[in-house]
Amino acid sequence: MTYTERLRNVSVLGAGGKMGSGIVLLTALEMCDLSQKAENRAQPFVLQAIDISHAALAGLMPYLQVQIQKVAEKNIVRLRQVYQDREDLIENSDIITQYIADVLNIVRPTTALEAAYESTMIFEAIVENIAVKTKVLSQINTNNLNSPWFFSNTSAIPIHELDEKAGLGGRILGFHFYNPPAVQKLVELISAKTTQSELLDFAGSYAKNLRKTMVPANDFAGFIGNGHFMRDFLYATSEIERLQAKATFAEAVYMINRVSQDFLLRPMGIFQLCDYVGLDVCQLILRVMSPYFSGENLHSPLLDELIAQGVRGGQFPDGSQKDGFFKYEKNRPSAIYDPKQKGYLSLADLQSRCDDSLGPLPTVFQPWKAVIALAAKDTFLQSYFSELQPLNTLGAQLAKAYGLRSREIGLQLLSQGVAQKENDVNAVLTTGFYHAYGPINNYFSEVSK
């Protein structure tokens, strides 16, 4: 079966969710572009957008329409060529409207899993629960006579487990888009030992056509991205406990969050990142990973406590941030949750005091957004961390210890066989998490001496 034939009938499971809707968008665009080639114009292209939630599906089509319009506006020159034989499409607005209609015509929203029984390719982006995933994948596999390929968006569950428990015979791989799929350039590719080579070849072509950066990860729970993120987060929570000898819980959260953002030149602090992903999602990922790494304590009592009190984070359908470790006003932190008081404490009441405790940043400091735009970024980073190293302020001490732990986690992923090489670890963190530099570096290698 050719690349085009494989994409003529596709299903996306969990299509109404944030990840699923992004996969629907990207795949529908690719399918539409294929359908507009002269040799394919007589062939039907169908994407079954499957979700158990009617409400989620109701929001899918408006989301797609807005996003497709943005794509069309950016590619109007190419689309004029595509529709050059349509004399009725004169204005750019006419072409854009037609393109939107053509892409949307491919998508079939439905709550019926049976719609996937004729697909030759299945994208799975449902709840991160191995029992649920295997049940759904097995049901499709049993009732689909086309021997479909399965691309799982799991961010933590080993692919060989899904393959074996769902009885897929090697017709599955992990194709982990980063959030949101329409924007993020990174895809982690995870293959089991049984994964058929044809799937890997297709995945390479598909990622290239979507202009994604594909980084391979070996088939270990959490893979590279969550393998680093979850351990990074657990280290941050241990630092909260240590700081509470001299600071309140809220002060400790603020200081570690600021250190991980400003002092380490990241796009957001570690607890803001947890809020963005969702505290409940982080808890679920840790539960998935924990049995596979028995020598580590991959568990956060703090997450359990916060979630039990109804603090979950995540995002609203419009992309705005829900409250988690932080309370957000216009997507900016305004207060910090205190589990003892079971409420939020204003940042204004503690920020200045905490900043004084941390001490100043290196004099050459520039915020993350400016750093990643620098033409001589590497030179700046060398200068910045050279100035940070001799500082003995609380902020510098916390940053150096945090950076060293991040490096250790990266090297751990290599020693465990999760990552194949250092560059893969660094690529996931710089591309998928937008860090200004990878965790495996020499900036912190001398800290412990």
The other form holds:
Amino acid sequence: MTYTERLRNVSVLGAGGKMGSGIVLLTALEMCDLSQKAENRAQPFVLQAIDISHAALAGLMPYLQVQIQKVAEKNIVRLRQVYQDREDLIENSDIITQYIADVLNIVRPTTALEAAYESTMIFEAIVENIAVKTKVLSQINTNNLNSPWFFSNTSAIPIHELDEKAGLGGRILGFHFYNPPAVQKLVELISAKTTQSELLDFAGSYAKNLRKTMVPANDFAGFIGNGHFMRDFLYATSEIERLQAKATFAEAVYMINRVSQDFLLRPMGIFQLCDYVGLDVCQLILRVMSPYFSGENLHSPLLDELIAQGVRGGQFPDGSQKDGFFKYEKNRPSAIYDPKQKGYLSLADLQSRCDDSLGPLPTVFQPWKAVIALAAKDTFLQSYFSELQPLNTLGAQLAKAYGLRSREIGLQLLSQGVAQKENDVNAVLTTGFYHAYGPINNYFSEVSK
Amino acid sequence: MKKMRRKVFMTAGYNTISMGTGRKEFHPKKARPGLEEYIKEAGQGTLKMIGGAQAVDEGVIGNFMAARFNHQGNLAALIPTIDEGLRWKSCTRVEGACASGGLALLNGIKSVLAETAEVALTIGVEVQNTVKAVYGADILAGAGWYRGERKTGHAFFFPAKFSDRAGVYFEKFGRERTRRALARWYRNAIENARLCPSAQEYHNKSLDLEALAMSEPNPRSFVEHLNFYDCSKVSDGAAAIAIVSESGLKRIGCSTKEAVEVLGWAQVQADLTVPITEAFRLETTERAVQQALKMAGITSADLGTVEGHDCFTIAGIMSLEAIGLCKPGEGPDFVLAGNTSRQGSTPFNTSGGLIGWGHPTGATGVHQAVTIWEQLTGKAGDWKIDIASKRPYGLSVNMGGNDKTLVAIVYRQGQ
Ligand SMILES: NC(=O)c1ccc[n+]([C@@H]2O[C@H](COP(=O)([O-])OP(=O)(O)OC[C@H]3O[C@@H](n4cnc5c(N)ncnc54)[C@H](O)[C@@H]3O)[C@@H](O)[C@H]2O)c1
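Form predicted together with its partner chain, following the form predicted on its own:
Below is the whole assembly, all chains and molecules, this chain first.
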């Protein structure tokens, strides 16, 4: 079966979800491009957008409409060529409208799982629950006579377990998009030992056509991205406890968050990132990972406590940030949650006190956004961290320890065999998490000597 | 040769800000002033300097495509919104693509010549940020021949037309030197705009402008031979000026020295449906300028400053040759030698031109006249240049479409 044939009939499971809707979008765009090639025009391309929730599906089509329009506007030069034989389509607006219709025409939203029985290609992005995933995949596999391929978006479940439990005979791999799939350049590719090699070839072409950067990770729970993120987060929570000897909970959260953002030149602080992903999602990922790393404590009592109090984070449907560790005003942190008082404490009341305790940033400091745009980024990073190195302020100490721990996690991913190369770890953090530099670096190494 | 049967002056020019990307106060998602506000601001700006609406006999407004950008036609009927005193007076809207402003000026001039008006309030306006650039390109393509050219045309229709011209010019006269001259043209434009608070690029802080402007074009997302810096931006704005006779000057209490006199003008029309054959030159521009210079009885060597129609940097370079400041193919050398900079022999586009000040299409022709008036009467602010007494003349060149509709006007300070 050729690449194109494989993509003639595709199902996306969890199509109304955060990840599923993005996967529908990218795949429908790719299918539409294929369908417009002269040799493919005769046969239909079908994408079954499957979700158990009507409510979730109701949001799918408007989302697609807006996103496809953006894509069409960006690619108008090429699209005018594609539609050059259509004499009725003259202005850019005519062509964009037609393209939106053509892409949407491929997508069939449905709540019926049976729709997947005819597909040759199945993307899975349903809840992160091994029992549910196994049940759904095996049901499709049993009823589908095409020996379909399964691409799972799981964040943490080992692919070989899904393969074995659902009896897929190696017709599965992990194709782990980052959120939101339409924007994030990175996908982690996870192949189980049993994964058939044809799937990998297809994944390579598919990722290339979607213009994604594909980084291979080995089949260990959490893979590279969450393997680093979760341990980074757990370290941050342990630092809160340590700091609480001389600071309140809210002050500690503020300081660690600021250190992990400003001092370490990251796009957002660790607790803000946790809010962004969702506290409940983080808890779920930890739960899935934990059993596979028996020597490690991958559990956060703090997360449990906050979630029990209804603090969850995540985004509203319009993309704005829900409250979590922080309360947000116009998507900026304005207050910090205190589990003892069960409420938010204004940032303004503690910010300047905490900033004083942390001490100043190195004089050459530039914010993350400026740093990633620098042509001479590496030179800047060298000079920034060599200025940070001798500083003895609280902020500098926390930052150096944090950077070292991040490095240690990166190296652990290598030694555990989750990642194959140092560069893969760094690529995931710089591409998927937009860090200005990878965790495996020499910026903090002098401390360890 | 045409002769002016009576003297015609322009005075009391007013420019609004040219609004769009680059201005600090611009945010694509925030509400902005519309046609009404721009017309009002510019019109009232001029009325204030001439003693109010009762001095005005007639109003003219130039606009290209409000019908599509703003879903608004019948623009002449917005002139009385400037001042109640303009109600029941004679008002006209004119359209000639990006030369709409120039056509408005000529209508004012002709009214004064015909003695149907002693004072004509002349306005140009365009509000284009109502749609994204990709749809704006459709609307602006209306300056080309829709039935004959649009389907086969590029997504970015006009940038591509001038990119094609640039390609032909490169081929004929050499790419490297021309490319550097385009970059210099960009730099001059931005440096001038930085002096003029109403310019769209007034806030531009880029360091190495020429290096920026040397960016390689990307035909996959834009056009083959031009980059974004070679193009004027999408702008909202208006400009107004009073066109008056000698008795009109008295009526509004303005001395001749505070006005510029129109010494020559030309309005030249090419056929929209006839393809361009010599893409390396601007034939219609050439005809218009030569006609206007002849009528004024001067040559291009007498020009102290020029407002050229640099909708694209390449159009700026080609216009030098059309004006006769240099030979065909020598435009790039002329620019690289610094002649068109504000310290040069013939300073061009001293408030930034279309690239630097902005290009609210229907307003551009009027904005050019306002800039010339400011320079020749010493009213320019920080963007003021020295006008040599031996070369006291100003020229404005306003082009509609792909060198199809041309207006050229020669000015001198009133004596
Ligand atoms: N959100 C992220 O940042 C992120 C990043 C990478 C990977 N992932 C993974 O992607 C998957 C989906 O996550 P999400 O964040 O999009 O969740 P989500 O809750 O937004 O979406 C899941 C969707 O699946 C639907 N669903 C649940 N059970 C189903 C079933 N049996 N059949 C059909 N549809 C069903 C739900 O109605 C929902 O619309 C998870 O495995 C998650 O770990 C998430």
